[in-house]
Every structure is written in C-alpha cells, then in structure tokens.
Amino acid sequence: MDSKCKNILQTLLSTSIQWDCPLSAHTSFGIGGPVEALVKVMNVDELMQVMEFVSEHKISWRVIGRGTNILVNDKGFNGLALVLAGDFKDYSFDEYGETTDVKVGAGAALSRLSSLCIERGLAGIEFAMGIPGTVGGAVLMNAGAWGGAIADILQGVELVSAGNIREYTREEVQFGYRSFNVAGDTQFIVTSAVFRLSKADPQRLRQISMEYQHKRKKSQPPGRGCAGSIFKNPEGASAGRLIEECGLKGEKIGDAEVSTQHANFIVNKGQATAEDVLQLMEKIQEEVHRKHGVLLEPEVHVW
C-alpha cells in the first residue's frame, strides 16, 4: 500500500494499525515473518468500512483470530491481517424452555465459551474446552473432538463480506468434515453465530470437561510451539496412528520436530522456520503414501 491508502485506512478504525508486524508473535506456532497490516476492528461497521476499501484497491486479507491451526510463510504476508476485538467478543443468551441460544462474537475464545457454558449448566459445547482459536475460526473449520462438533449445535451464522452483511440459518449453510460452506459467496467472514445448547446439571458437565481435558493433556502437546493437528484424519483412519506406524515420531527437520506425543502435532522446538515445517510436511506426506497409499490432506492453512 502507498501511503495515501494507509492514511485513508487508518481512518476507518479506532484503533492503531500496526504496520510491518512480526506474526511470529501472534500466532501459537511461533512462525511467520511481518504482516503489511495488522489491522484491529472492533465492530460490525469498522469491519464493513475496511472489507470494502479492501474490495476496491485489491488488497489481500486474512483473518488472523488467536493464530492457532495457521502457519505464516517466512517472507510474511503482503496483505491485512484482521483480528476481531471489541464487539466481537461479547455474549448473548435466550432462553426457550429447556433449551438456551447462546449469540457469541466470532472473535471469542472458543475454549472460554465452552467454560462459560458449563458453568452456566449448558450442555452441548463440552466438547470444545481446551480447544485453542476463536468462535469463527471454529465455525470455519467446522472444529470438533470427543464425537461433537459445531455443526451439531449452530443455529445460525452472520457473515460480513464487501458492502453485504446476512444472518445464515444452520439449514443455509454446508458443513462437511473441517468446513463450512454458503452458497454463493467465498469472501466472507464469520462475525458471531448461535448455539442451541441444553440445560444440564454443572457438575456433571465440569466432570466431563476435565475428563476431556485430562485425555488432551495426556496425549497432545501443550498449544505453544504448535498449530494443532497438521493433517486431516482420512476417512476411517487416524492421521495420526498412519504417521506413527511410518515410525515419523521425533523426525526433525531444522528445528520442527513431528511430535513424541501425538504424531498428527508438528512443534517447533525453538527456532523452527516456516518452510523446515512445510518441508517436514512433504516429507509425512511421502512416507504415509508410500506406506499406506493415503495422501494426507493438510488441516493447517498456511499463509
């Protein structure tokens, strides 16, 4: 961007653009060279301004969330990297007999949410404590574990692109194994959505989540260092049991090691660089086929 387009940008927010940023810092895995922009907007009609002044001069976009399950290239991003603060973290709840609809913003913590909830005596999003990212990341990659998962709960979805905003209803919109899909429209993002939850008693709900919690602790490494699981389970099969049984546990490349813990996990044990990842990546991906005839599709997006 030229500096007229960073000075006309800076005017549609309230808050201070952070040009050239490392994402290095702002992402779980530790990886990733400067953003252009990084770009915080607080409500609906900050994030509507800055779409469509992305829309009219071509600039290219990500949203960034809590910068869990992506990987940023070395050089960075040559764009705008938008994070949901403000408005989008606020919450919401109706009830309706002996079912509740909770309104979050796409910008919350998905994992606080399901706290939240339970402690509230909401059952239904146990299954997402200790899940790191936002509320929109998670309705993006339709995220799940322990037999539940978003779709199961969603209500309806508000997505903001240039110059449209639109509430989606669950029967709108295609969910399939890690994502979600509306008709007509790749350029949007997740604003806030609602999930239908359950009364329940607490305890029991606490019970189960630190069971939960207990097995994710057991068998995955800590959320530092890593970006989730890299690779998506082929169907009928665990991503991570075909790269173990490719005897892929503790191989390294530069300083990004395929975990001791769980297979499916790449951690960066300090200085790891995007592409020793990626090249840690092709290098399962060719063990796995060879040995399995499964090419493993990647879950991580890398920028």
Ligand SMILES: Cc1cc2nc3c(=O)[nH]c(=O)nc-3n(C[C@H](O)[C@H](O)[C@H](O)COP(=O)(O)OP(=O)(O)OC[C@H]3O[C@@H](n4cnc5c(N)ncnc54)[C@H](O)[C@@H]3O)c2cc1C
The other form holds:
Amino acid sequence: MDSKCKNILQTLLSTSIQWDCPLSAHTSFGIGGPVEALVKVMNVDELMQVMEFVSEHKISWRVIGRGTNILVNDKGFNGLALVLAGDFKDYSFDEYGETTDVKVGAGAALSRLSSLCIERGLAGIEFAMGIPGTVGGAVLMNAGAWGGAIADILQGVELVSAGNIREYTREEVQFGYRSFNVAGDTQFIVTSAVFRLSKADPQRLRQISMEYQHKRKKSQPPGRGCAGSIFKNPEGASAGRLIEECGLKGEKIGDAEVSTQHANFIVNKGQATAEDVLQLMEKIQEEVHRKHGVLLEPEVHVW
Ligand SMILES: Cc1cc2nc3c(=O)[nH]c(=O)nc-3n(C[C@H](O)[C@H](O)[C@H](O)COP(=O)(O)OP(=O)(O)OC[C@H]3O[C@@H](n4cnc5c(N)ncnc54)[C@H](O)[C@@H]3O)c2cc1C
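Here we have the form predicted alone; I need the corresponding form predicted in complex with the ligand.
Let us now look at the entire complex, which starts with that chain.
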C-alpha cells in the first residue's frame, strides 16, 4: 500500500492501524511473519467501509480471530488482517418458552460464551468450554468437542461478503467436519451468529463442563505454543493414535515438536518457525501414509 492509501484507510477507522505487525503475537502458536496492516474494526459501519476500500484498491485481506487454528508463514502476509472488536463482542438472549436464542458477535470469546450460558442454565454449548478462539472462528471451523459441534446449535448467521451484509438460516449454509461453507461465496466474514439452546439445570451443566475441562487438561498440552489438532481425524480413526503408532511422539524439527502428551498436537518449544512446523507436518503425513495407508488432512489453516 502506498502512503496515500494508508492514510485513507486510517481515516475509515476509530482505532490505530498496526503496520507491519508480527502475527506471531496474534497466534497461539507464537509463529508468523508480519502482516502489512492489522486492522481492528469496531462495528459494521467500519467493516463495510473497509471492505469497500479493499475491493476498490484490490488489497488482499483475511480475518483473524484469536489465531488458535492458524499457522502463518514466516514471511507474513501482504494485505490486511481484520480483527473484529467493539460491537462484534456483544450478545443478547431471546427466550421462547423452553428454548433461548443467543445472538452473539463474531469477535466474542467462545469459551466465555459457553460459561455464561451454563450459568444461565442454557444447554447445548457446554462442549465449547475450553475451546479457545472467537465465535467467528468457531463457526468457520465448525468447532467441536466431545460429540458436540457448532453445527448442532447454529440457528442463523450473518455474513459480510462482496460488500453486502446478509443473514442466512441454518438451512442455507453447509457444515462439514471442521468446515463451513455458503454456496457461491469463497471469501466472507462471519459477523454474528444465533445459537439455539434449551433450558437445563445449571448445576448439572457445570458438572458436565468440569468433566470436559478435566479430560482436556489430562489429554492435551496447554494452549500456548500450539494450534489445537494439526490434522483432521480420518473417517473412523483418530489422527493422534495413527501418529502415535508411528512412534512420532517427541519427534522434532527445529523447535517444533510432536507433543509428548497428544500426538496430534505440534508444540512450539521456543523459536519454532512456520517452516519447521510444515516440515514436521510433512514428515508425519509421510510416516502415517507409509504405515497406515492414510493421508492425513491438515485441520490447521495455513496462511
Ligand atoms: C489448546 C487448543 C485446543 C483446541 N481445542 C479444540 C477443540 O476441542 N475443538 C475444535 O474444534 N478446535 C479446537 N482448537 C482449535 C481452535 O481453537 C478452533 O478452531 C477455534 O474455533 C478457532 O477460533 P479462532 O478465533 O482462534 O480462529 P482463527 O484461528 O483466528 O481462524 C481460523 C480460521 O477461521 C477464519 N476466521 C476467523 N474468524 C472469522 C470470521 N469472523 N469470519 C470468517 N472467517 C473467520 C480465519 O481466517 C481462519 O481461516 C483448539 C486450539 C488450541 C490452541
């Protein structure tokens, strides 16, 4: 972007743009080169103006939530990384008899939302306790755990794409295993979601969520320095088990290590680069393919 473009972009926003911002500070992996501009948008008006600007000037853009499921390459990203803040963290509850619709902004933290719902005696989103990341990232990934997933509770979603803002019902969107799509749209921003939850005893929900968190603590490394599951589970199998059976726990390239706690996690032991992680992923894929004849598909999004 030339300096004129940079100045215009800044005038559209109520917060300061971070230029050449290292994305390592915005990803749970702690890995990633700089993005040309890290842009915090506080409301739909700002977002629509930024989208008009990027489309007019043909500037590349991406959305970053909490960066808990992305691996950013070492050279970084030339363009804009959009962060949804301000109004995009709001939520409201609408009760309809035995069910309640929770409308929540895409920038809100998923785990915090889950905890709020549990305290209000709303069931359906307990699976999300402990999944780091935003609501927008969770919709895009169809995040899930313990047999539950976003697709089970999503009632509707609001998206911004090609300069338009539109609400979609659950029937109009497609979910897959850790994926979400809208026909005809390849790049869009989730701005809010509506989750339909049912009434339940808060004490019981608290107990279930504590069990989930206990299991998580026992089986996974803590969130810093990793990006959750690196590979999707193949049909009927566990990626972690397949990797472990290849004897790859503890395998290292540079400072990237296959977690000794959970083989489907790669951990940044300090100064790992994206290249280290990518090489380790390739090694895992080769070994698993050789031993089990299965090609593991990455779950983590590589930028
Ligand atoms: C310790 C740990 C445990 C985890 N456990 C689980 C688990 O149990 N289950 C699970 O499913 N995942 C898990 N994850 C992965 C991750 O937390 C989830 O996928 C989460 O939903 C990602 O949210 P995020 O805001 O961090 O998204 P990011 O990582 O920032 O982004 C992920 C993708 O979504 C896109 N995106 C983000 N926000 C938006 C938006 N508003 N609109 C459009 N696109 C958007 C990004 O461009 C990117 O392509 C775990 C991760 C860690 C580090």
